[in-house]
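Take a look at this one chain, the form predicted alone, written out in structure tokens.
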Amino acid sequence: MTTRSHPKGLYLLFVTEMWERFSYYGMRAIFVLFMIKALMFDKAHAADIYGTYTGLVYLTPLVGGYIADRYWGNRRSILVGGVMMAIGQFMLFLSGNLHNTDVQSATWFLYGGLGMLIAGNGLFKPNISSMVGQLYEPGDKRVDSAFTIFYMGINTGSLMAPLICGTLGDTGHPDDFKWGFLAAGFGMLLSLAVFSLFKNKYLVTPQGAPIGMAPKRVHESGEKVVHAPLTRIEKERLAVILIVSAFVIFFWSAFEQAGASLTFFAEEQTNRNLLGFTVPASYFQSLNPISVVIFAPIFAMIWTALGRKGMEPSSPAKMAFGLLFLSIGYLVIAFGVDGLQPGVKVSMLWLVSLYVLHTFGELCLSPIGLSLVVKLSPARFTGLMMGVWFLSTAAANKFAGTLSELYPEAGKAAPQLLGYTINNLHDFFMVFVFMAGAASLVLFLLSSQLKKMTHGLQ
């Protein structure tokens, strides 16, 4: 493993992504609470909106990647997307400002803000991830560690977000949610400012050529770029991306319960008293990024140590381990709530344990997957394939919202899933145990063949 330092452009992308993720996760930390406490939506309706929103957030990168590859390039796409997201956050601030006096207008500002966030994220998200790989020469072994560093940026932002936006917005007074949205908006403006000021200086190849520019033919003559045909090896590598993307759906649909059903659980059935201080439910969403910051270096050392001994698992096998950790996390909390009666609260240690185990799963799957997409995609398709990767996350987030609607509530009919009746929280959490566990087993069985299809780039 090389000891050469990483290009400064990586740290610019780190800070840009950090503040964008602060904006996204700050809003997410209080989003469902705002809907049920300020706009007075019921939980099922709020969960449906949450799932639709987060699903579309990860669907539009497919379009954003295509636009960048064909017309705008990464830089322009990031700037336009960032401006749209900042506008979206300020529209949510207006929604929070009006919820008491004009519910109809508040609702329209909510939907308008979500629309701007969805469209802006589609332009921003795939293109900043794609630029990480462009900073390095093909075959540079620093790319995996680069994505680990970049992933730390994501989680530094998502660590700060619930603590700051939650403190400002989740106070117990519905009028205060607007301040959380306002902070998220300023976070997005910081991301844009940093990127705009330093992009020309630091976003360059090892030879000093700028990266992320519009495709040359489009830039100079307005002609469309004509992509060369794919070779057999390229097709097999792209097939690997598509196959593992399908398994990612099972991971994120369970993992993203953090923003909906697990927030309901934290709010209603978790004892949040800590030394006389009532921990806001939104704070629990910082447990995952805190755990990432703590454990990411440890996982990186584990992979490096196994690699030296020739025992490092393939990327698909690592992702299967990710699904296994996710399943175990839900098994732990299912045990903790077994026999729990409505209104009875459990120790927050059960939720802490779940989030730590889920973080282990995320570290096995998410940065590994991002790196795999960059390594296996032909350069002319990187933005588009990053969009495909996020397309699977889109499906997962919509599915997450649908699954959150199954959250059992006292006084309501027990929900069902494929004939399985969910009578209580234990039954609800066991859905994710079996779903993630089965997906993990199948991916383990396929991992050897998928490794061959990467042709040495796994």
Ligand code: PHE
Given for the second form:
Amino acid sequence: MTTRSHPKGLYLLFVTEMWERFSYYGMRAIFVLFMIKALMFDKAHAADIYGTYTGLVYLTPLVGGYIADRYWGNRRSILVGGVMMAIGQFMLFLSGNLHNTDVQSATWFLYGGLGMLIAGNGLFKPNISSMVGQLYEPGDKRVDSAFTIFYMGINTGSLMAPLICGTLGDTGHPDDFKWGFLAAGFGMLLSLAVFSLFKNKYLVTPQGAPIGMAPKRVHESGEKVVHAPLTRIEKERLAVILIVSAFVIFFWSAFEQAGASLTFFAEEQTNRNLLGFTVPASYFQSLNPISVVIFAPIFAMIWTALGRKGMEPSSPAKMAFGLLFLSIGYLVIAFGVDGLQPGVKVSMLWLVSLYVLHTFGELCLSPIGLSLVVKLSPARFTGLMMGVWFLSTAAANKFAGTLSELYPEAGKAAPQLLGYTINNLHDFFMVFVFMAGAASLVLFLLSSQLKKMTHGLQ
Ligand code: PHE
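Structure of the form predicted together with this ligand, given the form predicted alone:
After this comes the whole thing, all chains and molecules, with the earlier chain placed first.
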């Protein structure tokens, strides 16, 4: 009988990624406020830098993945990336120290720090995800549930980050931002320390061979190793990754309304009184990580239980369910705001339902997608393909901003999208119902063909 428990290496990667995400989201929680309140940037300039930063952060994994595949292997890329990110956070700490004595140096430390974070993340993020899959034999049914558990680590870090870095840094006194960045830097050091200490012991294949080492460039005989050309089966598997990555753009661009249009909605059109206390609009951002931490183990159990009965949906079908949950989330809120007069506020329960449904969607799509990338990539391309997966997130985030400009505002001409006029909030939310719904339907229809193209590895 095979044992169903997961290898210890999974928990090492869980903790390493948890502290890295703590560092990433901790900095992000105070970043815009720091630029506006300490460095005195105007809002548009700060928003511009923020958008460029978050966009670039998911562009560099393409390079980081390639470097790992070709030269360094996952382990070394993670270590170098992690050190760069820690340096980046400490540079922001210095910027926070200098903001009122030497603005010019403070600004240079800001840009230098951001550059280090962008490059470091490129080396770290795709490679930590790649290693999760390598802990298992090809074809092992536990891989989807492993990535779902790993995703819980990501979100445990994201959840703690604003609480700790926000509390330390966002005190109302601009001199305190630096403590938030310092905490983010220490989080990164903790991630590195845990990874360095335990990697040799736990990051091994089921047979005990180390994983994430640099690719062999020279045979023992001294002859150069040449990367074999792709076979037809490998090409079809890579095509599946590219096709699902394209669908993922629709998912994240609707999902990421959270930071933009849905936050306006929370601020302006949601009754946020709870037992005499006004819930800040920003608190709605934590509904997603909290729901991931609560529901991820349940989803992991569902996949394992279905797998045991031989009834587990294929990965493309799970991802189509993800898009469907997203569409239903928007349908619920579109119903909630239907016929709403301007200036009238609706219950918080609408947004809470939307975020919980969106989290269900995320759990069907995001960890499953990471898992699919690892399963389908020939080992010599895993890092690069992981980079492609993150690239679609980068594109989607940009697109999310464009779509959120369609948010209807009183006194502004009704925005248009492909001949559809957005007169009110109901019409706005329906854009996402249709977009995610149509993508879900097409992906469902394609899923059996895609499953065939995976040649048994979905
Ligand atoms: N919470 C996820 C993470 O930080 C968000 C994300 C999803 C980021 C997909 C990139 C790609 O990993």
